[in-house]
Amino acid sequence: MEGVDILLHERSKTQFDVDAMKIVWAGSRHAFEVSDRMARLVASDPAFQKDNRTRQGRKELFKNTLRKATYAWKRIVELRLTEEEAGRLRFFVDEPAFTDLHWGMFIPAIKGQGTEEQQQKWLPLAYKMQIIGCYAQTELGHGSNVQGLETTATFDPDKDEFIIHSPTLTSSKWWPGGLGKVATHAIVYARLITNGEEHGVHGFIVQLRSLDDHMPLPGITIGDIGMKFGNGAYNTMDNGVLTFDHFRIPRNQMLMRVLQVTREGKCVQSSVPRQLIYGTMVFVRQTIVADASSALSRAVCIATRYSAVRRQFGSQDGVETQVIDYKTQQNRLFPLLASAYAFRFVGEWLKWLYTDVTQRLQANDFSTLPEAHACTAGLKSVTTTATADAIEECRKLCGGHGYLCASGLPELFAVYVPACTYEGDNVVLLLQVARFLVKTASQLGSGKKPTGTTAYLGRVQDLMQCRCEVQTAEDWLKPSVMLEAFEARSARMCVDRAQNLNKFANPEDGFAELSADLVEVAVAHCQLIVVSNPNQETCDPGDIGNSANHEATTNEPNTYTFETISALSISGVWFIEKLQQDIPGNGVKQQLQSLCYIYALNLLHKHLGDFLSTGCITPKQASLANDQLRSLYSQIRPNAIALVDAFNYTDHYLGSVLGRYDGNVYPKLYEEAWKDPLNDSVVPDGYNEYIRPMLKQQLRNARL
């Protein structure tokens, strides 16, 4: 069956221009071309082969990762790839490695928190990989509570040096990727102490290992923290443990863009506002949201293709029914497909948000910073939680075969699920969002107008009184109706939680007692953001933002500011207007509209208790929403394979026998089984020592 395209018939049903959808997914024609070129480059190079990754022992696995990462850098240099191209190449290599933290955390930290002089000294070395950096913040005893970090950096004015020290076991740096065996340098976060006085947690550039023999420097104890969850997966990464024993560094290795320590040990605030460092945080979180869409789309691609290949029951004329045709399968699968697109577009929107916030900070405009912090924190939490759950659901959707490493799903889950914890525990982040929402609600009476994604709270009186006007299932396809339902839900939950908090004499006691309820309102707010902003992208990517429609023809980004968001959030009119505009590609707009409604209506169904308890909709209207949802599944069904083809993933990147482009699953699955080391011999090792004595009733003489 080699070369047979089992899914050819499925693709013949497609009702839209797949190539145009690929550009929408990529964000622009330029982004698509770069991504496609790098994906094919990696897939065609045997050096990046990863078929046996889940069968390798830890040492072999890690050494192979070092080889791949180094080879990738060699190719980047040889081909003179741009920073964008290099990033996509590393993405498609698809193996967690020390380079992830070097490029994703170490360099951005120096750029964001280092002075001009520090950047001039350290960035050229980092860009050439002459030093390899990591980001050492989390400790054995503290993660989310950064202010609770115990590592100290005490200034010694006599020698003009900081003394970095780990005073307790729990102050050991724990988890930083790349730290265990590879990094030569780290951004170490420690409590700044000068003249016996503490000045909070700050970052320091610390050399960890000799650049000659790679041995840890005196005063440093360093190693790997051990195996993590899953086969392959994040075990390619050397997550490390690090302790300091009164280790000295020069004063000029403290990151001093915001706060400077003088030769005499005085702390002096620089002219650069402290808030500027939050730009790095926004950058990292928008990257995490983008990664969520990549991981989710990958899992959905595998599950969708296999659901079309797999046949079970319902035999008519000897042909069983495709699993994807069962409504129960569609009800579980298609909302995940819609979520992949939704997260993709909200991730793109966050890129523009990062640009807007950065420009404002540089102009000393901090007005949007609290809202940006809450927005990025909440979206990081909501998208990563949903993606982790969705990958596991995709594994279940593939039945028993989904449990095989060959499906690619167990490793994908294992490598992705840490995203729910790193860069802020998801529940902790939602509580931060809730605190911001409650504060915003409490200020409504003062006349302070909410901005950005909270602008809808400025209409809270109307939203508290409005009643959903849905009378038929088709009414749920009216953008203004959908948006109003989500806004009313979020606004009413926010007001309710704020009123409950007011019953407590001590607000902090109330916040602690009602924290579970507050998490729910934060989720509602963040889901509103995803429902509205993907609609801005998918219902017509040409009107606002760095859109596929605009970039497909011009390759030039539009601007997208907080004022724009506020204006759009005030009314549902923008959605209606956008629906009237064109999106390049036959049928593309219709498919994206269907996905938008599936995403929103599925959320309504999953959180029906919120909508009913707040009086946003009636039980009858909820039933009509389910009717419309089933109708949308039928519309998506003939296009399901084409919609995952639009992700443009190579078989190499997917790393799944079940998700093969040609659908030729069973022969390849059978072939894969024989590659397992257990099948190297017909009779297993240990037969004579254990199995034979049992079969021959000779256990008394067995050497157990």
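Numbering follows the first chain given and starts at 1. Just so we're clear, the structure is a prediction, and the values are computed from it rather than from any experiment. Only the largest set of C-alpha atoms that superpose within 1.5 Å between the two forms is called the rigid core. What changes on going to the form predicted together with a further copy of the same chain:
- Once both forms are fitted on their rigid core, the CA atom of Arg88 lies less than 2 Å apart between these two forms.
- If you fit the rigid core between these two forms, you'll see the Cα of Gln461 move by 2 angstroms or more.
- After superposition on the rigid core, the Cα of Thr194 moves by less than 2 Å between these two forms.
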Contents of the next structure:
Number of protein chains: 2
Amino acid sequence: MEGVDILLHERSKTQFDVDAMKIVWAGSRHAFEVSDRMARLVASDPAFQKDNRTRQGRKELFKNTLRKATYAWKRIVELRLTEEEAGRLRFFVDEPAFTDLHWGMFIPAIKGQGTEEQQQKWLPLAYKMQIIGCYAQTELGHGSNVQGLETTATFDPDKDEFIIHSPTLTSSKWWPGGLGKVATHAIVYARLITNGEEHGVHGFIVQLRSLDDHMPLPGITIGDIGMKFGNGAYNTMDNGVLTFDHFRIPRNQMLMRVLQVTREGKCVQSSVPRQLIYGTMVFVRQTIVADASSALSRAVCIATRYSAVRRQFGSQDGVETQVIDYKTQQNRLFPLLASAYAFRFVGEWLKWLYTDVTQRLQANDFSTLPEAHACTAGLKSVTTTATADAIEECRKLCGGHGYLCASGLPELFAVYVPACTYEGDNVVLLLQVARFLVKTASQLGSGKKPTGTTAYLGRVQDLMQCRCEVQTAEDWLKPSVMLEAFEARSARMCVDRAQNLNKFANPEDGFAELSADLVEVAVAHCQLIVVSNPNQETCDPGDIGNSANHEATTNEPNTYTFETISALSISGVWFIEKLQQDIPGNGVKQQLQSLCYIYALNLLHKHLGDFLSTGCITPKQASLANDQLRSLYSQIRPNAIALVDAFNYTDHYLGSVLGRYDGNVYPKLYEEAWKDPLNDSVVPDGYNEYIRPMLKQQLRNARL
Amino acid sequence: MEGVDILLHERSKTQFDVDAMKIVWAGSRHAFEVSDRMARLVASDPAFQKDNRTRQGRKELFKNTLRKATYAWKRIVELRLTEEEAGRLRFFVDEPAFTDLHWGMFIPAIKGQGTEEQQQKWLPLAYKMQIIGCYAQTELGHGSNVQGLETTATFDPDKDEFIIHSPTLTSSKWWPGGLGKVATHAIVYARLITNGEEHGVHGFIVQLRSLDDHMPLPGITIGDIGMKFGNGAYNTMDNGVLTFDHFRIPRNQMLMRVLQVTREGKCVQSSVPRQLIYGTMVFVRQTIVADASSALSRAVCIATRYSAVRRQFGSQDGVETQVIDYKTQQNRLFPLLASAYAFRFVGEWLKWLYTDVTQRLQANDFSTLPEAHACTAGLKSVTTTATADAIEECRKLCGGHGYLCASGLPELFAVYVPACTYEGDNVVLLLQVARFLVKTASQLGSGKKPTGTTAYLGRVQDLMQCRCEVQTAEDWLKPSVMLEAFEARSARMCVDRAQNLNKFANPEDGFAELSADLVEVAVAHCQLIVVSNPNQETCDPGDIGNSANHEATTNEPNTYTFETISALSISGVWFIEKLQQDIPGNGVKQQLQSLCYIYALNLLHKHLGDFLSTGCITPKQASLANDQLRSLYSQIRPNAIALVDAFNYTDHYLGSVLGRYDGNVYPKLYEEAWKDPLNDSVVPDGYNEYIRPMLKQQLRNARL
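For comparison with the form predicted on its own, would you give the structure of this protein in the form predicted together with a further copy of the same chain?
Complete assembly follows, chain above in first position.
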């Protein structure tokens, strides 16, 4: 079966330039080349093999992760890789490890919250991995509510030290990745107490383990918190528990960019505003959104390829039908394919946003931080929820075999789902958006003009009366029509909920009572952001930052895309510019347009109750939207395999027998089965002790 | 912390008789007592301990399952348990094992498809477990489509034997539980070939392994198919792969109740109709529905208790708010609580239905089999989809800690989700319902009066014109109002889709093109079945079989309940009769009513697009439904803990630190963490090889 390509026929039907699409997906030719090189490097190195991961017990699994993570570091050093290359290499190694937290949270926290002096001291050590850091914020009894943390950092002016202490069981630090077994240092968040007064929660650099023998320092207790969801998956990570018994650190290990504690124990606010503490959060959530597109595209790639390989029922000509040809399959799969592209583009844009915020912070311009914070929070919520659901849907779309670890999907799901909870529970984040909307709506009467993503609320009178113009299915392909429908829906829902809130004497009571309804308004608003284009007039070709989503505040499950892709494919703003002559991109634009409309129309169908209850569209128009959607599925169908090929994933990275590039699924599934430890012997361990006695027993006293 | 009861205050708020509710949940006082006794028996026996399951490697895990399953059998024999008691004991052991297939599929298949003679030969051996059977239907390349199976059984008249053969790789039997390492026998489904002619797929009793040394017999290759989703979970089961190389069995091992092959190789149809083959399917799907209520109630119990224990934000009086008091939490959790009760009742009803079908089969009455088959198929689809989603939602409702195996929810999800795929893919099953509806609708003009669950379509003229009478939120609590809304919606959607189908020259093309829309009609119809009560006039108190759902054909995610509970709580038909004087049931009826309306109104909100697009209700009425829903949440809130206590689950069965009866979550989570193998040593294995060299290395050549 060597050299087989079951999907060759599928690939021959492609109507666009796949190589051009690969570059669109990667973000640039440079990014494509780096990714491609690193992916191949990892895939071709047996040290990075991962197909036995789901069969390993915890200890063996973890030791292997230590091996791979340190080997990856060795290669990064040996090959003198750039930071970008190193990041991609770690990405393709595809195994959660202490290094994720070291590079992704420990270092950014020091960069964002440490003084110049602190950065000069700690960053070189961290960059060379002479220390390994983690990020110790959440506690056993405290997750989302940072202000509820119990760990204390009490300043002792006698010794010029902070005493870090865990006053209760529930104050145990709990969850930090890399903490359990590896990290030598941590950023520990604790309530600052000086002179008997509390000054809120702050970060402290704390050494946890001896650099000589790796033992926890006296006064520190650390362990791993135990098994997590799934085989392999996040169990490669040593999420840890940590308690302090009056552990002392020098005063200069408090991160003091925002607030300084003087030698005398006085708190002095620096010129840097408090919001700076959100810098790390923006960075982290931005990476979470990027991860969403990776995870989703991976699941979609597996499900799409296997849907073309797998045949069930309908044997008109003696051969069963490919399941990808069933409309029920398309109706579940293609919107996820569209979402994968959507999240990819929004992730790219957020990278720019973070860069922009960082540059402004360096220039002491904090004006955009609240917006960036809200925006990343919202996008984090919507992309992770949608991705988690989509991975499981992709698993189901693979039928029974999706349940095998060999499909790659169980591990992908298990490793992915915590993203819905960590760094802000997704529902809590949507409530933040809702609060912002309610505030904006409440100020409408006062003459204050809403701006940015809420600017449309300034036209609320018009939007309460407008009528959707769709008369044919094709009318749904007009961007202005789609935009108005989404604007009217959100505005009308906003007004409705604001009126309901006004019935309460106490606004906070009303907000609490109506919170489930308010989450829905947040969702509607976020979907609007996706389809709207408030800043289009200022668009600067080549500058993604000025595209429509610049002022996005948040978003909702399955939503971000229409505008992102619109900006690309309809108004052709930045990626056409980016691609230019290098890659002709034959047919690329048409495919992205189709995906874009599939995305938006599917959204409209899923939230039809909103559109109809607000009178924004008619039932007839909804039916036409469905007709258009089916037609788009037919347009995408012959290109489906090529659209997932464009992700350029190696079989190593995909880690799925069902998603193999060559489609040679069944022989490989069969081969894979025999690797299970249970197949080490024909007769299983336990036969003589348990099975044989049962079979041989004469059960004379049984009543059965 | 011994004797602590963190949830005492919650329990003191209960407004109904929990003991009475426990009996309602169990189905009868007798059922309660049996379950309660078996649950305690298992929980108190250290041999059945399972809290280390998610930490075990495959071999250790599997050997332990062999130990537990055979020990359970030993206890069943020693204690002379009845079949009912034995079933409950296995249920509370709560570990998928070969015995599930032996009792749940192998024996029922012989009972259903074997001749009298075959039953007399094989059943005693199976009942005494002197042979262990499994059920080998699906193949590597063939799942849902039984008619596509490739394994052949060719009659050899010379030797009076069948030759069982696997002609291709894709014909390998794949997935059967118990096959991989344990079963000595299997019911093998294969294409019957005699005299060179094919006669469809039939079942054969095939011995797989030697009863002396457990080795596969010559010509048979067997193995385990490898790791599946999750830690512990279904990996306790030896799902297997099986291929035959011209393996011979005597002619009398074909299950011949329906079709007999004579000594000469002639096929003779017996007087028993072919449909008999569906008997096993009805039984199996009935047990799947019962399992859905168990799995869902377990997840809901964990999430509800932990939502009362956990506190986040909103510290008005210095203590954070219980998360169960947030409306967003209630809006996600309480409909699932309602669903748990719903599925429990529908499962009970299906048990009756199966008994009824079995009795009829024994009297050679096959008239109700098609309906029973469709009904169980539909209910299988809707309850399993809803349950799988609900378990994951419950996990998310527990915040970060839900991701720990110690929460019990990851394993519950992983072990549960295959139910959406096995015994009929859930979408394929809904398409079967859709086809039935389309057929019924197409006959409306011909004067043929629709009956049973489609009877309402006979009043289609009225239903196209009726108007919902709801004017206040309370109006939604009238059963007739709810019923009409659901009838009108389904009828109108049916008419609409039938009209769309008529536009196609070829009906099959139309069905294929519109299949995604048709699934939605199936859903609407099934939801109607739930809220309707076609047979109420024939209701015989005390006989659940005559209750509203008698003619139910199928159902949809999150739907079954309204009528089930209505029949119980509103019209008070059968469980009030059942409970009678034995259990006063103070307040029980009110709680079930609240749950029933929560269930129905949540459904209406989720599918609002359907109701509005068909003009069955107005936006204003939808808004009133939401108001009523919030009010019901407030009514349920003080009773939430008691409502999950009524499931009467032991902490052993729940298997969740978060769901502990006493709510003493945090100390136990902390304790549990230290049991992880990684905590066997303070410094992890791999430190000297990997971590230390990295920390000590001078990375002079690094570019970073």
